[in-house]
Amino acid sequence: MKPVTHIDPQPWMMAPESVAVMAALHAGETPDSDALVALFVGGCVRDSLLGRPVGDIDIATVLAPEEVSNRLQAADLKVVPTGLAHGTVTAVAEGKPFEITTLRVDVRTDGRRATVSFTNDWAADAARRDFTVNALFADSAGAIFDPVGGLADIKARRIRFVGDAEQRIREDVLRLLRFFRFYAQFGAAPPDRDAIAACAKLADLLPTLSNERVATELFKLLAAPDPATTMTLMSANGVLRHFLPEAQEIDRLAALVTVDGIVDHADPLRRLAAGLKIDATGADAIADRLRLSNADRARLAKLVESAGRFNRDMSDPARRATLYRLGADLWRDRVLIDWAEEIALGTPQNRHTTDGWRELYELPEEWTAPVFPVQGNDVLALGVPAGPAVGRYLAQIEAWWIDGGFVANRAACLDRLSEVIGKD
């Protein structure tokens, strides 16, 4: 195999940890050997050449999973057998973790995982990898290796599966879902035919997969710049019925990424709860199909909630009750829904318009939500036995300051729960 083409070696390749982790896997090999021994692989070359950042570091190598460990071993290296079935082994150095998988080619798959043989042939290697965006090759010099023509489809930004598009994703089924997140992520229209044609084929097999990955490259690919053109293209080719039927409000979806590019970051939770047309029922299915955490859970289901739905003329007194009830970051996520919901429903947005969300949306960082001066101790001490009725006097005395205004002191709260409590 040999280089297509150079690029200047990136800071990532010449940092020390790098330089560590390929020396030792090259050590005892004859300088002025042609023979491929290991070579940084996958996502740090791809984003590279697309000059995005570059978190995890992946290498392939000649070398057996054995003779990797012993090569670190050897340059003092601590090394993690995370995968040694699959021929994957990691190196930390200097706290950052590589992971070295010896090349293979597959034996046997059934849709979720595959038996490997090991080979050192990089082309079989390159031609079992998912897309061609991702089977591109590079040395520590910057010499760029490409098996199956990645480099092209790098510089089209097309996501193009390798070889066949139907047996790529029937060895492995999540490969359908990384095509959409990856289109979504540095893609350009049109996308490749063959894969959205095997897509739109095999959709009804993605509730074989497991619900914790589906959950991750869905996440993943509500994070990209624009997560709404992708999914109306899943839609299409009826590829959300199989895993996400419930994502009907792709519109609002699209205006809330135009709203999160005016005043704040991209949320995966924030942008899922945009785009579902569900209520709490249906928000709780699908925290349960999501695997989402409690907190998660609980969020998703304040976000859809249909009651309440905010406004730009809102009284002050209305606006200052609700933060306080929702909290400064509920506040902000549901302003900006809200927000989306208005466009998508095609309201005109100018100025006027734009100001008036702006204004709601920073509220908290101009009013403080005061802290309720009166506790559960404050109405046992006048008699009131423990039980769901301190619950309930405290919620109605809240619920007198908040209507008031928050202005009332400890002093008047406990007048007021003294006199209600008097007269039950």
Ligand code: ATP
Given for the second form:
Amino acid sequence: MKPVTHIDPQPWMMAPESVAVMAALHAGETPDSDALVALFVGGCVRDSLLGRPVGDIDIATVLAPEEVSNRLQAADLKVVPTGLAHGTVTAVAEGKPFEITTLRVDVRTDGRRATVSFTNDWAADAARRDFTVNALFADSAGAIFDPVGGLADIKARRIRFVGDAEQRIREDVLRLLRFFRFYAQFGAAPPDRDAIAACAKLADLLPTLSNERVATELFKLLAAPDPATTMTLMSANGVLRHFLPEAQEIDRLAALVTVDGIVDHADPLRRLAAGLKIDATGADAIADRLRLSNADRARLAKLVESAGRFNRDMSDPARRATLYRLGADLWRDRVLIDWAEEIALGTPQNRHTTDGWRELYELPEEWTAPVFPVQGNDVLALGVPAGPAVGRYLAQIEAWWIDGGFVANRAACLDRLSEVIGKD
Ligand code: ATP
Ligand code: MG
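Return one more block: the form predicted together with this ligand, after the form predicted alone shown previously.
Below, the chain from earlier opens the complete complex, with every other chain and molecule after it.
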């Protein structure tokens, strides 16, 4: 295999940990030998060519997994046998993981996993990869190898399956979601026609995928510059309803994407919430399906609440009371979602509306909620026995303190507390 072009060696290629891993894999090889031993592959090469930030680093090698482990260990690198059956070993160098996979072909696939056999044929390994843009290899000096024509597709920002789209999706249904995810991340319109036709035809296979794999792709899609356009495409091709039927508010998501741009802050979970038409029960079901953390689950539930929507005319005291109760993060979430809702409902937007929402969004920077100056011990000290009554008194005094615009100090709150307890 010969290089088709060269790029400047990238910072991540020259980073000490990458150099250490590559040196370990090449140990004992003749430096000027024509045989390639190990090359960077996949996302890191693709993203470098696209000028996008590089995430994790994957390496392809002709070495068998045991040999990979031996050479890494000989260089004192940590080895984790992550996917030995598929030829993958993870090396950890200076705390950074590198997935090293032996060149392989998939001999049998069932839509979810493959039985593999190893090879030393780089083109065969490229051919088992999902998209041409993901099948480019690079060496540490920036030489680029392109067995399946990925470079031209990178330049055109074209997401194209390696080989027959339908066959490739049947082998592994996750590729269907990956197609839309990569399209959202860096694809240019129009999407590849063969790919879209195959995705539309096979979308009903999506429920066979594990929830974890779906969730990972969904959140990568939501983090893309504009997930709404891609989700509209997924909806139009009957794909969305097979894995996220609740996504019935794509207009509001599209509006949120615009708003994200105005405030320069995007958040995948907030975007998810904006795109869904669900109640609290629906939020719980989605949290289960997407395996959300407890914190994310609670946040999603708050974000889909339709009660108490914000509007730009909220009085100052109402703003502060609401910000105090929600906390700054949830406050900003709600401002952005309700702003998006206003746009999606068709309210004309102008400088006045934008300034109004922006002012709401920035309130946490101008005003910090004070700390409620009374605690449970204060209630106990006034003779209330430990139990639910303590919390009730606290909540009552807190409400009074909030209604009064947070001006009452500790002494005033304690006076009020004695008064209330005395009356009962
Ligand atoms: P990113 O890391 O940005 O999500 P990536 O392309 O690096 O994108 P990984 O999941 O890290 O994705 O996979 C690394 C490489 O392995 C891919 O670039 C591709 O060549 C190959 N690959 C990953 N998943 C599949 C799949 N389902 N089918 C075929 N090849 C795949
Ligand atoms: Mg990757």
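Worth saying up front: this structure is predicted, and the values here are computed from it rather than measured. Rigid core: the largest C-alpha set superposing within 1.5 Å between the two forms. Numbering follows the first chain given and starts at 1.
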Task: Did A412 shift 2 Å or more between the two forms, C-alpha, core superposed - done: yes
- [ ] Classify S293 as shifted (yes) or not shifted (no) between the two forms, where shifted means its C-alpha moves by 2 Å or more with the rigid core superposed.
- [x] yes
